[in-house]
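Shown here is one chain on its own, the form predicted alone, set out as structure tokens.
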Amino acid sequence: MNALTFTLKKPLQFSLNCQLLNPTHLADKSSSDIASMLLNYGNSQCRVDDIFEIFGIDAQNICFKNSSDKLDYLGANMASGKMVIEGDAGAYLAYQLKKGEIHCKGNSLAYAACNMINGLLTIDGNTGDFLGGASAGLRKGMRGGTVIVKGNAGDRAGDQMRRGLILIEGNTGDYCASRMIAGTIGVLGKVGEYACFNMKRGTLLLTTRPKLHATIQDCGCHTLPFLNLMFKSFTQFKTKFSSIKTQRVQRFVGDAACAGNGEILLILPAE
């Protein structure tokens, strides 16, 4: 079947909020209930077709054409399918993912995979502050799931982050790992201050030696044999991760002003 498509008709002004277009809400709609549904978009609303084309009937694998960083929400609570956008995407992006796989081929807003429960996210370009942390009023962030983003993040990833992975290819900005409580975080780039700032549990992995804060204490050099697997594990994600070959780290712990038994593993060159 073809893939349901959404293309955008022209610059939109404002944010709209795409919450519901998406495989799941979307199961069970014809063509015109889909056409006919109202969405917000700023202090108003507005029918599907004023603002998309709608082409095809596939609901369970959806693509965004002509896409642009004024959609909202898109993926959010989607629990099943598969969706594509082509070209960038606002805030809110996987939002409360349950399930399925969201393609981002271009650039994000904040709040990327904010309060994720499990599925895949990849983000081809660059994604912004709070990947992966928690939305206003919550404290828990990113509960499961694999987040990929290919170029770079800003400030306070995996804040509050709970549980899952998320590998960054590019730079992260301040706070990489601020309040994270579990979870795997990896950075080929740039790590910006304050990494693992309030961690109390979880691993950062690290390719350069970020400017570490005074409460974080240097453990030494190890061999880790599990890195093998685990950067092994990675090569079903298409990552670069997946290329590293040494198991030699230098550990760090903390944040020890929180007795925090988290830890940051910088990978050494291989003997």
Given for the second form:
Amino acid sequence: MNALTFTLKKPLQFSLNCQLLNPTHLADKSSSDIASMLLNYGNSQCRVDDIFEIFGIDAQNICFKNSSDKLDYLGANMASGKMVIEGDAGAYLAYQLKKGEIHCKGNSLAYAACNMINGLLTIDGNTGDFLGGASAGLRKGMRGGTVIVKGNAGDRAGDQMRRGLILIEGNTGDYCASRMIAGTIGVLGKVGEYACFNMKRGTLLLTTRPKLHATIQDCGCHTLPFLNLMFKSFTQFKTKFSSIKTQRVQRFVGDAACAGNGEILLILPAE
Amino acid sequence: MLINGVQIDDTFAEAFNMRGTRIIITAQNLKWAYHAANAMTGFATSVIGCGVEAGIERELSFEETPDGRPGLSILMFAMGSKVLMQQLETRMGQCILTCPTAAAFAGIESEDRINLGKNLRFFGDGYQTSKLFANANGMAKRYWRIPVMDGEFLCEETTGMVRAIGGGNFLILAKSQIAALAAAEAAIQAMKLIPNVIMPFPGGVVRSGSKVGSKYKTMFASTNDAFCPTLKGVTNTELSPEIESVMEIVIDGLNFEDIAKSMRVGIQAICDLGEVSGVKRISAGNYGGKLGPHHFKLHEIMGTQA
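What I would like now is the form predicted in complex with its partner chain, since the data block earlier showed the form predicted alone; can you produce it?
Let us now look at the entire complex, which starts with that chain.
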């Protein structure tokens, strides 16, 4: 069956809320039902077929073509199937994703994987602030699943993250893993200032030592066998992280300012 | 039935339902994996006095273990799930947690789970850390990292618990103690190659087979006098005049087929030694078929092809 494909007809002036266009919501809907659905566009509503060319019938495989950063909430609340975004995505990409896979071939704006529960999100480009964070008013961010970012991430990546895995192959902005509750974040590039600010638990895996604030404490260099298990678990994803073999790390613990027991594991060359 | 001059009695071994589990122990090298595994399976010969019956199933190469280090798989059996869980936690805490460089992982998957590191983590006094990793099948498993003086103790949260069978057995009747033990050693060597089974007694061999009951009220099992060579003249003996020593091999396993297979290779190894080895008969222990639901009939077992 052909993937259900939404091709953006023309550049958008305002943000379009796309949360209804996911496999879970579109299952069992006819082409005409989908075409006539109303989406929030700026402060008004418009029909799906006013904005997208619609092609294909397989609602478990959805493809967005010619997409732009005006498309917010792509894959939001998705609980099954696959979504491919051939282009950029707006804010709240994979918001509260429950199950399934989303592959964004471009960049995304802030709050990608926000409140994510499970599933897999891959972003080939860069992403904005609050990757895997919590939406406004919530005290817990991402609660499970895996996020892979091939490019860079903005500030506050993993803010209040509760569980799950975020792998960033590029750099991150400031306050990476801030207020992190648990889970694992890996960064192959550079990390901005105030990494692990108010971190409670969880792991930030790094390859380059960032400038750390005073309440992150050095616990020395160690060989940790669990890393072998962790790197082995990365091999199921197409990411540079799966090529890491060493179990030798320098361990920093913090944030002592909030009696935190989180850790930064700085990967060292094998002995 | 006569195989290579050794008589196989027309009898059967009577075995019981048990609950079993498998644990994978890894360490920096096999030497330390053995230290951990030997401690954990020590004093685990019989449920009568030890709570569990346990043994080392086999060595594992680094490709076969979750953390890529050399390791051993251990099988542990008990009469019920509660005892099994209790014994496993105690032995994990005293034998694996304490052993330098050792780590423990689930060795069997099932819906029934019992604790491996779930409660042991509290030894970490708040510094323990959990990690959830997905395996190749996408199934997430929780592991505990407990800070200890040699670094970190890594342990999976739970392991599987399955229905199992305990008490498969056969008896080696020989002209001398030396001959009986040599035959038993040959059998154990062959049986150790069979997966999913253990022979929980010292060296895999029992010299004190028991019968149910005793003349003493406090004892619920006592020496199997019918097979004691020094009592031939005073008891209802099962032994002919030339038998001077009897050894028993007890087998616990995860399924009937593997226990039967291990019995077959064990008995065959003894028969291969021939009559000249001093072994006269192979028999088996049972309770008349009234207590255990699993009957391993020697003639059927030795009649089937390996």
